[in-house]
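Below sits a lone chain in structure tokens, taken as the form predicted alone.
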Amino acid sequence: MSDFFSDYWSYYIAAIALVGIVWCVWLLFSQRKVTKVAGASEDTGHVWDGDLRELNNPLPRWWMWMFLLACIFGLVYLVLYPGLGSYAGVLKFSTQGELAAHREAQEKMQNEIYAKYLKMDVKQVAADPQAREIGQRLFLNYCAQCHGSDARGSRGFPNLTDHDWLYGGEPETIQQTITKGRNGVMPPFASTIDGKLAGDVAQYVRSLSGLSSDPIRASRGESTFKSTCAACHGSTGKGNQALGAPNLSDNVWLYGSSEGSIVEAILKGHNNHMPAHEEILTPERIRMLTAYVWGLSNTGGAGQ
């Protein structure tokens, strides 16, 4: 309760807690004595089923002491642990601190396992069966939501089991991608290219990868491609890994190779975001994950 906007609410909640316990104690002692009538318990006057009469008997001693001990326990608890508004308690306990302690203990235990792999080259780690199993579990927890459990990706999410890389497939590059994330932007050109011309450019792009295309339309789209698209994708369409611009001359397509898909990309653009994991994963885990991802396309890991 440390996020109160003012001390008023802290005092208010503390007062309710304390007054509630004091009231329970008062209620207990106020009912200790009952009025006796001729040596018998007081009749409350309530009768059920003709002869079932309610009497005001004294409270059993064991019950009274149990109730009193419960109130004392409540007061001791509020002194030791949080409960009185923003008062942190003598023991300074918090669920956030407990979680942090558990996480620290778990990470220490796991880092002992990772320690031997820190001395190995990433490519050696990728070839180690135990390391590959650890990397696969990390991948399934943190990467499979986008890239799929088999790492083959889907529309808009790259296949990590082939050799087609937007930013490069070396271990250092993969580790940088996982750590810092990526933001690949294909700007929209609807303001400068109309739909018909975009279709001609799409035909030219299809021709670069050997797909069926209309040669007349492709020739019309070539000049626009070289004046507008070559700055990122290169004059031959082979892409630029420094920018994350895909190679358009192979047969790997992130959003599809149909004319409609290419036209949509030209007119509307794309904005691909790979989130950074440096705040989520420890450097040791990132290194294990790097080795696993690199191994998917270099050691046959995708099929294992």
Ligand code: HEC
Contents of the next structure:
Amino acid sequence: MSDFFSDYWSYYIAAIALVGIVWCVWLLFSQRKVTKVAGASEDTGHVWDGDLRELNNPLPRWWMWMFLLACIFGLVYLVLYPGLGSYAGVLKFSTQGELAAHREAQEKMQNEIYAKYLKMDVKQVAADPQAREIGQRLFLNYCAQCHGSDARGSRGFPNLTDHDWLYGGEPETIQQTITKGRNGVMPPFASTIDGKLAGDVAQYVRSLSGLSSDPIRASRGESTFKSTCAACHGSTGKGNQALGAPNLSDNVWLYGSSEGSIVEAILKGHNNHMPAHEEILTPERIRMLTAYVWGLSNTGGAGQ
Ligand code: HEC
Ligand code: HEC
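Let's compare: the form predicted alone is above, so bring in the form predicted in complex with heme C (HEC).
The next block holds the full complex; its first chain is the one shown before.
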């Protein structure tokens, strides 16, 4: 109602509403008089189907009262609630206000619950069943579309329930990942490594985690790995969490362990993005999620 440019429209609308009600009441009483003057059971002169006549009886009393009560209800409503132009009503009710009050109550309730957990260590929070439930709900809302509802991930989206971390699995690191996001960049090497050599390097990478490999091709690829890949993945392929370079010597693969997948990584590179959530989630919620994610691979919380 505060959208009016001038008071004129406010008065105009209020007048229409009030005049409308007054007119209804006037109409009711004016018709009543007419029927009284005309007599109780005079007919209107309309006849159908031979002998069906329309009578002109007075309006039934109960109906009159219903009508009057409806008008009174309307007037009382207009005094209490907004309806007359920009007049806010005695109760100062507004749907916006109602929503804000509802939100405030909700936030207060949530903050009371979160306050309890803010005082606790993240690892303790992770062990608390109620906190885990809250964490899971948040996870399903904000994270499951990428990491899966069971947090086990899929191709390109890391599994969060195992002990294999790109960036580290300590609560502080997880919190940092959620707050600021991550961008894992592996550069493409197509300009310096041809397809055949890439296949040999892939064989060497497979040998690092004990997968079947051709020893002759693997040994041909080893020197390239040491000179080109070790800078990020480490000389033994154990990875580097500061860069988000995955461990290539275990059996956890973000994109797959086949020679084809590894060759593709070498030639085309990877550019993987985990969005920052500091704009979307309050610090309290990020903390609940940190505890939940940490708990998935610790405290036996996996699969919860
Ligand atoms: C748009 C997709 C997307 C959403 C939404 C998303 N993530 Fe991620 N997340 C990723 C990707 C992709 C990576 C891997 C980044 C990389 O390879 O550098 C990742 C990485 C992570 C990591 C690091 C894993 C490791 O091994 O170090 C954590 C922890 C994580 N996400 C938690 C979350 C949580 C909690 C949420 C919900 C608040 C979330 N993610 C929402 C895509 C997403
Ligand atoms: C500049 C650092 C850097 C260099 C150099 C680099 N990598 Fe990577 N590599 C990464 C990062 C970071 C990722 C993770 C990308 C992501 O998060 O999606 C990755 C991912 C991979 C993957 C996918 C692993 C999986 O779990 O699926 C393979 C395979 C791989 N690199 C092999 C190599 C090989 C072989 C070389 C050398 C030819 C190499 N990398 C050189 C940083 C590097």
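Small disclaimer: the values here were computed from a predicted structure and weren't measured. Just so we're on the same page, rigid core means the largest C-alpha set that superposes within 1.5 Å between forms. Numbering follows the first chain given and starts at 1.
*Asks:* Across the change between these two forms, how many whole degrees of rotation does the smaller rigid part show against the larger?
*Replies:* Treating the chain as two rigid parts, the smaller one turns 30 degrees between these two forms.
*Asks:* Would you look up how far the C-alpha of residue 71 moves between these two forms when the rigid core is overlaid, in angstrom?
*Replies:* Looking at the C-alpha of residue 71 between these two forms, the offset is 19.2 Å.
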